[in-house]
Amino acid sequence: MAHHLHQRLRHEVVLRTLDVLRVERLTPHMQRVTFGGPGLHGFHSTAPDDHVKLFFPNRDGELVPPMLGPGGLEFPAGREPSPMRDYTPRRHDAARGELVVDFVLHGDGPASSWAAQAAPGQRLGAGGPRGSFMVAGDFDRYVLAGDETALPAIGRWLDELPAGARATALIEIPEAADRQMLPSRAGIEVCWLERGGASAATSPLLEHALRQLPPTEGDSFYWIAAESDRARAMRQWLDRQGVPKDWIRATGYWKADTAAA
């Protein structure tokens, strides 16, 4: 069994104010927002599943982001803090001074509601990434499994895999219209799993597709992101199949009973 070396990087946390440059509806349930402005200077993101914390206008329409204090993030006293959520940088182009973030549109919630009405000239607060988990680049295959909340990270994974790499992407989405073009230099297989009205919290599509994957020669790394209980169950199933723990990275991107975002 080969030894694959992952790397953890820590980054200095910087709080920024970002300007909305462009907005594009990718699919019925995905809105792309491109940010820029002087606040983006010095930003860096080195792993496909990095997270930035975004700060949205509060109920009064005010942007009240925190400051970095001795105890961490501290909000101004006497004002309603900006709601905050974690998002994956879909693409960062330092030369153009642009950061792309894809938002899932699912109804109520400060992030989804803001993204649905986003327009050039608006502003958001941002912080991070705090760090990056750099997966070893010498696996024989990368299996990327997730629901629509994981689609930005999966798209970035496929963007950044080099020629010669192999990857299988299992992507659960609300409906067929939510499919996206996912270019890659690597040899990839993409399996779209359409829920057709089923709940993202209880759908079995990802789990079934993962269990039905044909065996492959060599070592496979498994990256999983979905509802918290589902991601945990898929990790446990891989554990029972004897997959080494450090060949799995499974993350709950949301929790069924706290799904507003």
Ligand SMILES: Cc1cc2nc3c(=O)[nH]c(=O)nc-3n(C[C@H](O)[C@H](O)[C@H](O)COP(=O)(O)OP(=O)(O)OC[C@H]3O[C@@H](n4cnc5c(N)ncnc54)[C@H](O)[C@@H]3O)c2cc1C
Second form
Amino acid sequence: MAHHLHQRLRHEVVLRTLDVLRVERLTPHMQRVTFGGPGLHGFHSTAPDDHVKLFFPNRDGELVPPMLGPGGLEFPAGREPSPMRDYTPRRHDAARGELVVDFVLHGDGPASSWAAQAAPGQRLGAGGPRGSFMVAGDFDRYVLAGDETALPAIGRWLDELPAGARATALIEIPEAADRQMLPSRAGIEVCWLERGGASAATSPLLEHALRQLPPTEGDSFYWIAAESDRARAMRQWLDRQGVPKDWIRATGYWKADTAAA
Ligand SMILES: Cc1cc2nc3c(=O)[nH]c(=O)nc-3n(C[C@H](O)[C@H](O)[C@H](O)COP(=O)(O)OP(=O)(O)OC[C@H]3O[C@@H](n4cnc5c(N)ncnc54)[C@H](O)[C@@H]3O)c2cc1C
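The structure above corresponds to the form predicted on its own; please provide the structure of the form predicted in complex with this ligand.
Below is the whole assembly, all chains and molecules, this chain first.
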């Protein structure tokens, strides 16, 4: 069995303030926000599944981001801290000074609610990426499976895979109108899985599609991101199929509210 060498990179954590430059409703459930301004200077992101921490206005509408202290992130005392959530740098253009982040509009939540009303001139706090996981480039196939929160990372994977690489993307979305154009130089197959009203926490579509994937010659790397329990279950299924552990990267991108289930 071939050995594939992944690389982990660590980056110095930098906290920034980002200005909203543009907002575009890509699809019914995806809001694209382009950030820029002097705070973006020096930003870099090296892997498709990098993430930044974004700091949103608190319930008083104030941005109260942390500072970097000896113990890590430290919020100022006496004020409600800004809620923070993880987001994927979908595209970064250092020459133009622009960072694109795609926000799923899933309903209530500081991040989703902020994205729904975002407008040029507003500001967010941001930190990171703190590290990058560089997946080995010599797999015969890359299987990228995720729900709509994974779509920014999958889109970036497909953008960045070189010609000659092969990838299969399994993407679960709320409805057909949430499909996006996903250009790539690689040889790709994209399978859109539309939930049609089913819950993103319990839908079985990704799991079924993963099980139905025709076997291919050679080594496949599996990248998975979805609701935490679902991502874990898909990893466990791949484990049971005998896929080596370091050919799988499965991450919970959000946690279903079990009290509401
Ligand atoms: C590494 C990483 C990268 C990520 N990249 C992106 C990205 O690029 N774009 C993106 O949109 N998201 C991304 N996410 C997911 C995002 O961080 C979560 O969905 C986050 O919980 C949204 O915060 P919120 O404030 O809107 O909702 P929260 O306050 O966290 O949650 C409020 C309620 O909404 C539910 N909820 C949260 N997210 C969803 C969802 N997607 N669908 C349905 N219900 C939900 C929760 O269960 C809870 O009941 C990423 C997560 C990780 C870990």
